[in-house]
Every structure is written in structure tokens, then in C-alpha cells.
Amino acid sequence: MNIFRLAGDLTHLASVLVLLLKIHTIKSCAGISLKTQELYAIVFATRYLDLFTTYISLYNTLMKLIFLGSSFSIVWYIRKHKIVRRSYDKDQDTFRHYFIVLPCFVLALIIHEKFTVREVLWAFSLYLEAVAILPQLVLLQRTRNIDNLTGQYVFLLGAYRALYILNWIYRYFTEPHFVHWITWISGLVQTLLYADFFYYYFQSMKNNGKLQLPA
């Protein structure tokens, strides 16, 4: 453990927080892409598969449940809550994000540590996670004028990655051997699909004034 691991599973731990404050206390999941929900739903669930099997640290084991638990809750808030899926809008979260459920699980089935079905479907969870936002960024893209919440949401998801890398590469410079070109490759592109975001992100700020993202 490191400052920059531990900053960005804080980090990333926050941004799950904002967006359960959201639906919890304005009873509300409008600018939240359901389709990005399911799939880090799918993410937990596939890399956590050691949760009952290895254990590593407390620490460890709280994060997973926490990840795990919470992706699966929202979930169940858009989709079933009463009060919660009624600011759902369905018309514009049209993005078909099964699509690229299966091009992940081919490349890890190619493109792997190991051929087991654990490290496969870590690498299919590493893939797909890359792309996870997608339905989200598309979503927030719509509809143009975004909330407080859903934005912190959005810029604290790609913060913990960013600082991930900045993980890694201490971790190159400290630890001998330490090289993870499948982690390290879709950590960058999952970083970069938020370069636009951050840009528009600082710039509201820098300006005082609502996020908007270009049509």
C-alpha cells in the first residue's frame, strides 16, 4: 500500500458515496446511466470471485463487499425503487451496452496472465471496465446540463484511475518485476476516455458557472 493506492480507493470509494447521497437523500437518479451501473455491476462481480476463497487483509475484504454490495444496490434503485426509477430517463440511456460486454470477453480470453478461469475473467474485468463509462459520458453528453452530484460522481470515478496510474508507476520505480501490461493498458484507456470530461469539468469550475458537455 502507497499514498496513491490508498488516495484512489478513497477516491473511488467517494465517488460511490455521492452517487448512494443522490439517490438516497434527493431520491433521484436522473443523469445517472443505468447501463454504466450494470456494467460495473458485472466488473465487481466477475474480479471479486476470490472474496470467499483468498484472503488478503481486512481492508481487502471491506473493499470488495463495499463495491460489490453498492453496484448491485444501485442497480436495484433504478431499476425497482418506487420513488427512484421514476427520474430514470430511459429515452436518452440508449446506449447498447451489451455490445461490448462480449468484444471484452473475447480479448480476455485471448489476451491473458493465465488461462484459468479466474485470471480470465480478472482480465475480462479489467477490459470491461475500461469501457464501463461509456454509456454514462454518452448519457451526460445528451443531456447537456448536468447536476452537482452526478458530475463529482463522474470526475471522482475518473480521478481514482488517474491516480492509479500514478499507483503504478511508483509502484515500476519501488517494486522489482512489477510490470502489468494488462492492468497498465486499460487503465490508460480508461483515463483517457475522461481527458474530454476533466476538460469541461475545470473549466466550469475555473468559470463559476453549470457543467455542460458538447452535443
Contents of the next structure:
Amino acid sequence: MNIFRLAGDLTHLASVLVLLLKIHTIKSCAGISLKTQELYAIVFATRYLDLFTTYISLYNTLMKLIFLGSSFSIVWYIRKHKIVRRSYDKDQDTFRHYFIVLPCFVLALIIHEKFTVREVLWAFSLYLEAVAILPQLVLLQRTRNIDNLTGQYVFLLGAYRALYILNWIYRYFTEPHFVHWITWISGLVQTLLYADFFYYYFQSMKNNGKLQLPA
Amino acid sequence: VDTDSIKDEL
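Complement to the form predicted on its own: the form predicted in complex with its partner chain:
Next comes the full complex, this chain leading.
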């Protein structure tokens, strides 16, 4: 464990807690893409399969439970909660996310570290995580300005993966033959997807206005 | 056992 990875995990944790807090306190999910939340639930379900079989550390198990629990409860809130669901903007959140699930799955069948169920699902979860934010970014473009909590959520989500890239660089130089192209390329693509959002996010911080995304 | 170290990441 190194500082970059710990910072990345805590940033990731903060992003889901910010989102849960927002939905739980103001009982609204305005501006949040259910599709992205469903994709994240799939990412965690397919990546944390080994939760019950291999024990790595208390930290690892605890974090996996928190991520699984929070992502599924966010999906439940938006789909089922009688008040929250009313604020879900389903005719704006129209990204056909099955069109990214299938290609990711096909890609995982082609490119993986080993052709076993666990490895293929693990690669699938990495590819899917890289593009899971797309419905949310599309929704932000459509609804133009977004409230601060959603902005913070997306920012923290992007920052976590950027910190992970620093972690991979650190591990590459400190651990012999630590080479994992699948993880590295997926993580890089994921972070690049956030790049333009980061640009507008910092712009809005500078001129202290609401976050205005260009049409 | 190949402790695939990348798998200990979240």
C-alpha cells in the first residue's frame, strides 16, 4: 500500500459518500445518472467476486463491502425510494448503457490476463469502469449547469483514478515486473474521459460561479 | 500461488 493508492481509495470512498449523503439528505437525485450508478454496481459486483473466497486484508474486505453496499443502495434509492425516484430525470438520462456493457464484455473475452471466469470478469469490470461515467457526463452536458454536490462527485471520481495512475507508476518503479497493461490502459482511458470535465470544473472554481458546461 | 499483486487493489 502506498500513499497514492490510499489517497485514491479514500477519494473514491468520498465520492460515493458525497453522493449517498446528497441523495439521503435532500431526498433528490436531480442531475444524477441512474445509468452510471447501475454500471458502477455491475463494475463492483464483477470485480469484487473474490470477496468471499480470497481474504487479502481487513481494509480490502471492508472497502469492498462499502463500495458494493453504497453503489447498490444508490441504485435502490433512485429506482425505488418513493420520494427520490420522482426527481430522477429519465427522459434526459437516455444513454443506452447496454451498448457499452456488451462491447466491454466482448473485449474482456478477447483481452484478459488468463482465460478463467474470474479473470475475464475482472478485465470486464476494468473496461466497464473506464466508460461507466459516460452516461453521467452526457447528462451533465444536457442539463448544462450542475449543482455543487454532483460536480464534487464527478470530480472526486476522476481524481481517484488519477491517483491510482500515480500508484501504478510508483509500484512499477518499486516492485519488480509489476506490469499490468489491462489495468493501466483502462485507467488511463478512464482518467482522460474526465479531462474536459476537470477543465470546466477548475474554470468554474476560478470564477466562482456555478459549473457551466458548454453545450 | 501466483499472488497477482494487482488484485490486491480495489
